[in-house]
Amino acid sequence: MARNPGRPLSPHLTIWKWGPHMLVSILHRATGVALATGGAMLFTWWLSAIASGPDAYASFSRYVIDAEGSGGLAMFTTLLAKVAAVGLTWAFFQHMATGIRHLVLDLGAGYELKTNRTFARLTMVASTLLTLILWIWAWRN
Amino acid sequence: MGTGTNIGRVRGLGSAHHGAMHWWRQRLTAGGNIVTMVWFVVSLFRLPSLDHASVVTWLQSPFNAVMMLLLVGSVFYHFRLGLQTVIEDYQHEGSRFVAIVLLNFYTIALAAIAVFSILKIAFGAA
């Protein structure tokens, strides 16, 4: 039978359309369970080497801040982790982001389906954006 | 109470009032993350450098230490109970518990770490 696509689909575990309500949903649990792994493992490992004196964290920057021409694994640890540290701010800023959208959501607000949708489409948007000037600033200083 | 089914053995019990404190906590702890993690990351943007001197002049201001052990109970709790619903949303019996307990210890010794961290920096000895 042919299906009027004006006419909302009946809630079914198989037949169902993504929207971007449903994206920051499921980002908002990706990211958390990101930063809350590794995002506090690199902070408190940061902060050890930082208490643990210059040697130690001389070790720590090698690896993970700036190679500073030593060895080829050192490259490759500082590659790895401005990967991770560019993930992990866009984490940071798009579960900030939901989080607003949630503490809103709580308060009975913005359920409409219209303006749930941009809500949610303006979490990417901030996050994005947010990630894109913190990063050209932080190269260009 | 009963020994038979699981609605059988609290029905008549009555509430057992802390319902909404997990809610709660992680509403009040989502406050207290924005505070702490926007002072952060833009201090840390703001530092003119990265080098062990630097970030530990910047961490033996009281300020900052406090502002950082203030951070680590917050985020931390707050990660601690993000991880909880998750856990309890795909893990069931046995491994649950399982799960629970090494997320706490997880929480638990990563808070260690860090506090005593920031304080031995705030009090001159890194």
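Just so it is clear, the model here is predicted, and its values are computed rather than measured. Positions refer to the first chain, counted from 1. Under this definition, the rigid core comprises the largest set of C-alpha atoms superposing within 1.5 Å between the forms. Compared with the form predicted alone:
After superposing the rigid core, the C-alpha of Thr44 moves by 2 Å or more between these two forms.
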Contents of the next structure:
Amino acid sequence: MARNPGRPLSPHLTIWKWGPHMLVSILHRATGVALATGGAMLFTWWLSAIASGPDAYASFSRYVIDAEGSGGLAMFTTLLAKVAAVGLTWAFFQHMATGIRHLVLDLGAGYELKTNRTFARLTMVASTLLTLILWIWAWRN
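Compare with the form predicted together with its partner chain: the form predicted alone:
Coming up is the bare chain, nothing alongside it.
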């Protein structure tokens, strides 16, 4: 297909100056994928462990929840499970905060560049703070 030489080319990504609003947009998509994939895998494992009986659920519980008294692989996978849980929690809060930001934008507010950048930064700060607050509370109780 021949290109009309009078028509301008679309600018490439290298031309644009990256800002927090662009990062938050990409993070919204990435956290949605992470929540769908990671959450579905963990939920499926949990459901199959419940359906398979008490021994399978005890194994699930040992690998995901606690490894006290267990050694080697159980302790390593428990650490990985906790890191994944914190990551999925952050992804949830980031996705939620960005969703609220998009709701405000859909209402027609927040399109001014300074306001947009401020709201984008606030989503990242809010998701990190909410994750810290939740996990500090969970580990203390």
